[in-house]
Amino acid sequence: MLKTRADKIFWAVLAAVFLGGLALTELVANEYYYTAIYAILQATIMAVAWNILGGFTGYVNFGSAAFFAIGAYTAVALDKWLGLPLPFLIAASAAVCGLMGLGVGYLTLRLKGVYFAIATLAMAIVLETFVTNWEYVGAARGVYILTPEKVPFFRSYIQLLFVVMLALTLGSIAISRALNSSRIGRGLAAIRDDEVAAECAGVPTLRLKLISTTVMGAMMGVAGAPYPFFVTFVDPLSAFNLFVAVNAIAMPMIGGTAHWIGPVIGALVIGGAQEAITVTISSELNVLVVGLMLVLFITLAPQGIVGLVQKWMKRRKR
């Protein structure tokens, strides 16, 4: 039941920019741009999710790029074995990565500051490790997939890759606006201000991270899944990219941790930023361009630039 204004407004556009996609899947048959977009919109999921933890909570996670790469190896094994579609591979690979959050939770959140950090990137490693010597699934050298030529209802699969990852990323959105604007929300809010002031206040303090975590773990798989189909090609190299890391980390950094819609923002202009710099110049330029980004809004605008925003509408006010 949409309860305000706002509610219908935000349904409103999410359903408009589903409509936009499909229509564009019409109009446009040069799949550059649905690669492009893709790749954003994957991004767009990992900051969002890593900010369910990172933002919300306070626990800034070096992990998510094995989250990520669990996610994208659990659809392989599922398709190399059952040939299952892949709105089944999307759900299996949330339900291992979200269960897999839960555990990793369990025993490192206990763990604050630089110490969770070190232990998420410990995970990756561990991970990482595992996945080169799995033979299943093509080991250290990698594995191909094998797409269809043709599908139904769209020109080719790049097009239906685009439209599930446009339909995921508003989930995740939806998701993340539910998340912060409800109970839970609110105490993960305190946790990140004052943990041990939240817990003597009554928060569920343990409760609510493993509830975060799961959530980001779970979101993680989600954008991991499609990619083995994205690319046609894995390998552990790729999957666990420390890149990929720094992106899920620098755009909500950007964007804004605190509020639902820093890290969308975020990943729209990095995303947009990366994609043009690789057709412009080079995309060995991207990890530069997100360094200098990361580094001017932490030092100028450390609240990022939902942070800008309303510091400028309450001088407006004044």
Contents of the next structure:
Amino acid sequence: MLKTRADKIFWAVLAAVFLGGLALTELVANEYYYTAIYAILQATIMAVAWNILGGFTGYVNFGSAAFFAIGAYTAVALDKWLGLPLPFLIAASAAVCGLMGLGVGYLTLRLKGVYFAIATLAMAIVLETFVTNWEYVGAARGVYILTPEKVPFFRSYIQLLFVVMLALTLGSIAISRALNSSRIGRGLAAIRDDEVAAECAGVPTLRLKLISTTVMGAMMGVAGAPYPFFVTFVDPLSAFNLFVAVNAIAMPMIGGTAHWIGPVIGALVIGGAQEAITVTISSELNVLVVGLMLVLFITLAPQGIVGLVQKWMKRRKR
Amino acid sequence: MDLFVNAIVAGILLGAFYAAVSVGLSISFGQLDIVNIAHPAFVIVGSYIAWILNSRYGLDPVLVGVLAAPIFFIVGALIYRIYYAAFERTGQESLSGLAFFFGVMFIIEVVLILVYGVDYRLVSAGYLSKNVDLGFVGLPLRLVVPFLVASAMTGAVWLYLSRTFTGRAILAVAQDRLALQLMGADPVRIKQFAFGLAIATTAIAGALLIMIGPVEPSLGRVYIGRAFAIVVLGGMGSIPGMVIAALLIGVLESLVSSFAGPSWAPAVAFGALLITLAVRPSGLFGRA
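Okay, that is the form predicted on its own; can I get the form predicted in complex with the partner chain now?
Following is the full complex, with the preceding chain placed first.
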């Protein structure tokens, strides 16, 4: 695990961030900060997950909101049915959404990439229709979730969920980094650059694509599972929000898709800016800003922030 | 039985309108290979223009659609210019191009919400509340007029593509770009023209949409699935195939919403799309 110097730095940074999060719960009581950081963490997992398929493999998923929502609703349904504790709910959401990713991938990844993109969009609407008609989880009215008043070690349930989300985020960044530099990651990059050539060179393209859709789905499910407990209310409209899907695409695209750090940078920059604009100007405007930034970045700087920094460093070396 | 006949007739009327929404996408996605996810968003813009001019000056929505079409044509041509320079020339249309149109769709929706809010908007015209009675079934004019205009527009586009010189050039650019270039025609200019035409049809389709029922900014999302399902089912770029697929989806949706409830209707088109992609991606009338 700790083979190179880069590995050591990476794990040290992760540990430091996690300890920093723990320290924050001791120092700060104001719940606004947890809500704001939770939103950024959630967006980070979604962006990292999207990038595993979108950035590493080159297939666009427009249905991120559906994976997120199904993760949330799996947790809600299992909580209501069996009353399982949170870690089991998260694991179950990961399994359900991973299978969903595998299923969509199996149906459409043998075709042109465009069909996969449209199928994910279609899947989002079909699933939203089903959940809107599903009485057990409140149908279109939505459902309220009771959360425990007192929790061990932390001041409130919000703080506990914040730490859980921080751990999940760091975990998904680690998985994404490991995938990026592994044999699988090189295979995915080969698919992105030229799928036919990769196939001819003996890369098992379909299997690799299915692995990457499954991992992507599972991660998005994990991001969705704690959401209903954090906001204590969930309805189809908020869970299947188009904004979730737009963020999941915009953050990696703006950060840079080729490198594992890209979506993390994108999520921190865009997520931070969103919180700032929501507080200072208005929440509607922040939605527009993301859309505009997405279009501007992909037309003018297709390699994202990471690409801009790399270009700048090359110029300085000369 | 009456309900059944009514549902089928309403489905056919609706299907013809779906064909008008999809005919532009059949050109851009089916012929030009430009995956314009924002296509339905332009339809909604068309609806809002019809609503604004109708509620302020009392203009007929169909007339507004026809008047707005040339402006939409220019906008479409400009968007293709940007798309070509940023993605098509550099070979990045598969990832960045898709995300580009997704962003455009999102911006259109958010701007409409910011300016006009999320309320449902309607148009009024004297004939919209009347009915034509055919004895066994009563037809509301608010469905019959869009049916007639949609059929006329779809038919005109089909005749244009199959009979005129430029129309045939558009079909040629889809089949063999290089050969077209060797014949001395500029594929980029032809695609620009064709994409403009595709966007121009949304001005009229949008006016028809707001005649059929009230419109709000996020309504376009439901039409993404419908329009793509119809184009794929119809065999990518074949206009007669697209019309048959549109009628099929229209009738199926109408039956589902009369017998299972309207909240299930959106699932029909998407379900059809997923099944088509899984079973026969070349569509009903495409070559396998």
